[in-house]
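Below sits a lone chain in structure tokens, taken as the form predicted alone.
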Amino acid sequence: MRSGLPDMIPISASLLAADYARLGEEVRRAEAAGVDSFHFDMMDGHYVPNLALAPDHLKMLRCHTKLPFCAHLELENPDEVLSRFKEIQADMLIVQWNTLANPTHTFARIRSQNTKVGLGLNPDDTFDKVEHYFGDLDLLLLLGVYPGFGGQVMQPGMLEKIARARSLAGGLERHLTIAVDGGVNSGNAVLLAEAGADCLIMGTALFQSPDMAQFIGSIRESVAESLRR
């Protein structure tokens, strides 16, 4: 079994796929299926050509979950709104690598509001500049599809990315939780876990699942048999 695995391996629920005219029931119906977290991706149509998420959504969900709230910012200008942040008291603040003018700055101010830090990576990003702030990171978020859109089926390479990533944070003084969102499924969560994911990022496959919490149950026993072999 990999050192430092927890007995179940997270799963946070990606609102994208969610019924956006039944938010709350959606967030309490994966929160009963036992979902760890959900994970908000936030699109302003320039980064990415797709509108979605908005702070204000954090604010109004929170009373019906007491779960951690990632928000992923797929936005041109994530400096310019991190104090949005600040009130609505977000978990993690996930912010993409390719977006950032001073990643040092960024997330010394993420951090000064109590949160934590992610960085998200493209399928085409790669680890030679990045790796040097893996210290100043809670998560690495490792995309398998390019932002924007739901239910994208994963790029190849995403196994070894994942192994070389773990590899590379195998030398931080505290453990890097490295995430995988995009094209997520049953057919792939075992491999993921394998290649050293830690966190699943769940939101087509999750949503769409006729029971959520089945689902979510057998894909946690595969993994846990797995990886005690």
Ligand code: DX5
The other form holds:
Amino acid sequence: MRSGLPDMIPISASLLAADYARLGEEVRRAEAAGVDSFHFDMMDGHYVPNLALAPDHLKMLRCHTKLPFCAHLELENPDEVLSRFKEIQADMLIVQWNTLANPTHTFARIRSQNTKVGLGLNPDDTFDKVEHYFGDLDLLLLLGVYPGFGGQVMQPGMLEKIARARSLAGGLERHLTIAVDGGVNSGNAVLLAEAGADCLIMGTALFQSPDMAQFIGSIRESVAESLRR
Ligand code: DX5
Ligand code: ZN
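Can I get the form predicted in complex with ligand DX5 as well, since the one above is the form predicted alone?
So here's everything in the complex, that chain up top.
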């Protein structure tokens, strides 16, 4: 097993693919099946051509589980809404790189709200300007798809991008979790983990699996087996 990697690869359930009419039940179903956290895509119809979850969803679902809640702010101006999360028990806020006017300031504001800091990169974003900030982050989210919709196919080049991020994050004091979001499924999970991803964010593949617990178990088993080799 690669050092630093937990025995079971963490899986975060992206609620964008859940049944919106039964979100509380979906959260409980995913927890019972073994996910480690929940991923809330918040979309404003400007940064991405879609509208999705809002802070109130996170607030209202809090009573259904104690697992961590991560809000992925796919919004044109995340700084405007950060304070909305003060009263809500979000465990992590993930902001998109190309929405930040002053990354240091935004990361500090998020941390001052006792919330972990995540940074999301689009498929076209490179690391040259971003790596400087890795030490400020708890999680780097590499989008495998152009943001806005679930159920898309992962863009090429992700394995190389993950491996590069893992190597750049090597000497940091705080462990940087490298998460992949978009297009993750049972066919690519092992390759993503072998490349260096240590969190898989899954929507469509997870919520559409006929047996979620079996699906999670089999991904974890294949990942653990491949990393033991
Ligand atoms: C894309 C979102 C993803 C999305 C992933 O804008 O950030 O979290 O829900 O969905 P799947 O797993 O269906 O590709
Ligand atoms: Zn997301």
